[in-house]
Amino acid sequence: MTHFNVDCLITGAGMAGLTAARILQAQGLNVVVLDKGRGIGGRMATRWTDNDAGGRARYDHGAQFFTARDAAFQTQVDDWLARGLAKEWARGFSGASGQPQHDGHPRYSAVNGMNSLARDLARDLAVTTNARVDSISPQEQGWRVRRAQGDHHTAASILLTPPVEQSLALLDAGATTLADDTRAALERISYDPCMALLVELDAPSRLPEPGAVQLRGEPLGQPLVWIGDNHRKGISPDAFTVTVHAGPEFTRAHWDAPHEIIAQRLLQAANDWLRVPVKRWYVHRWRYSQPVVTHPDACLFTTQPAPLAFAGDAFGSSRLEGAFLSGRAAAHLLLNR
């Protein structure tokens, strides 16, 4: 059995976890990041497959773009822009009518897919993937984190960035007791799910400029909330790929449905915007896609029973910028305490 002693252990290598890790490590702390997935990034997810022409078909299948309204996040975005990792995609998207709905505020995309930004944040960090945590329990001088592989870490402090339900399950497995008000605040947080359909087309899509539509979704009987053209966005130059996101009601109703049924219904709903033959498709389920009840603060921090912080896009403002600001806030609290 292997023992690792660290100043801070972070679960989840998404935007919040990686942002916090960079700040803590820059201040001289020994930081380890664990992620149960095969790769990093969380919903900063880009999938690729080989296509018939010998190239690659790429899809952003989680977060599609990001905005920057806070000065701290704008500084990070400006760095990505300067290094050619990100670009401005549009200043608004078309709606159901097909007419552009510009508001003058930039929407940014990653030049090589959203996951490339996660990989940039992870550079020089100690990140371990395929690292499933079984339990987190308090011990003298901090925490004990047991992994499914039988190894364990000891850490002076912990930062949990997965969906809150999953974080609480890890603490429960370690018989960790939180204060009643802390537990209640965390249990109030909730998320909507999302079904993503990744489609490779035989020809360019007919999506209006700038290559995406944002739809009102299910209140109008429309199961879709987003259709985005990855080829026109620039991340899939070798293939005509499109990402389709279903709304939460459709997703809940079809969560256990066969992939063929899901694809058939979503392709039918998207047909007016695609209108070209489909070569292949893939279905991906996001159980915790969009926070709908969030915590009012950028993170939640407690010292009982030991230094512990919760962060992610369910804290403060949601989406990618919110996750960045949450990870940043958690890092500074951990440093100050």
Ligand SMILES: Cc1cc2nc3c(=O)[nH]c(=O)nc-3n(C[C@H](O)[C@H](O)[C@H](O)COP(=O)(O)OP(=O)(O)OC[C@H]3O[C@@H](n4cnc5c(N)ncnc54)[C@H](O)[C@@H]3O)c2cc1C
The other form holds:
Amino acid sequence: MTHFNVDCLITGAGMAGLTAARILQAQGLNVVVLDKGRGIGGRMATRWTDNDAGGRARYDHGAQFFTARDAAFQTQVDDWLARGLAKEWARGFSGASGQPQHDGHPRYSAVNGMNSLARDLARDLAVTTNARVDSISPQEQGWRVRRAQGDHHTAASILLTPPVEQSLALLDAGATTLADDTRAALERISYDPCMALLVELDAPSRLPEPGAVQLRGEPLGQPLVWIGDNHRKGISPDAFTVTVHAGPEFTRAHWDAPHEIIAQRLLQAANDWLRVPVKRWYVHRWRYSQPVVTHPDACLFTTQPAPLAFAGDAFGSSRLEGAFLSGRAAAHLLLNR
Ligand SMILES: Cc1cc2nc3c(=O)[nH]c(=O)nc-3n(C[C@H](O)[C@H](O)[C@H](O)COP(=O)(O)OP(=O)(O)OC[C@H]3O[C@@H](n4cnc5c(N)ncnc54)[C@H](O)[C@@H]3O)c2cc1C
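Previous: the form predicted on its own; requested now: the form predicted together with the ligand:
Below, the chain from earlier opens the complete complex, with every other chain and molecule after it.
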């Protein structure tokens, strides 16, 4: 089946793709967003499991909280705060010593898990999940996008928001050639991986206020960078759930290790902050967790061979705010050209 007449096809329903889609659609463009995931949100990820008591155990397992430094993102955050979708969680987290390190700057969280903010951004948009893009090829006046299911879209312009290595693979699969300097700029971008351990405890964790520690991790010889209590954050009222993130060195060294080994090592490292019997755990591997080498501009736009923008947290500033600003910048460039 072929779907025609899309002004802009966006690959990726994370923060960058959804932000861009909202702006483009508000300006009257016909926009379609495709995401390979079962749900939307990308790294704004929240997992639910049923627990023994008939309630739900909930975990934010990608982004844990967010900050707002730019006025445009603050406006978005203020809207979420006003509608009760987000709240201020803290003004800093404890380090390894357990002493709070407040810097006066708000850290926000989503009241119902990070993913609920992605679902809010996706309202009224044409977003299709379980829709893996396989290849992107130039054609006369735009692009032809092939999906894994075999059907096609045609689009006047494309916005790519997956991790850049994956975006380049889609273009390669469609025999799309980029200018040498564009390709070189994109190939410079790189990401760290992150191993996440999701743990349900029998009783409340012993994490200090506000229910999380941000750790230096590997320079100090221990593998953890974050332990966050989802129950204390408020997203898991029915279950004592904790999210543990390992640093990139541990993650790379254990990428192919059995889950039992990963869980055992990370639980051991987190023991001082948990000290409660563990009911169950899950391991999640983030291959592209956060960018380490970013592109200096908020997005990269080219018209060769046809209008094409790259956006996401690897463009401009990183993290959720960076992804928002990047999606916004890409939308404005696509509109202006
Ligand atoms: C473990 C971890 C902890 C983090 N902690 C924080 C934090 O505390 N605070 C913070 O601000 N940020 C944090 N981040 C970073 C933050 O989550 C990201 O910066 C932000 O979510 C990136 O949004 P994005 O839209 O650029 O990319 P993504 O959210 O990755 O969206 C890209 C989307 O593209 C889709 N996709 C990829 N390939 C295809 C394809 N072929 N076809 C269709 N769809 C495709 C993916 O499924 C995905 O949904 C964390 C990230 C991780 C992984």
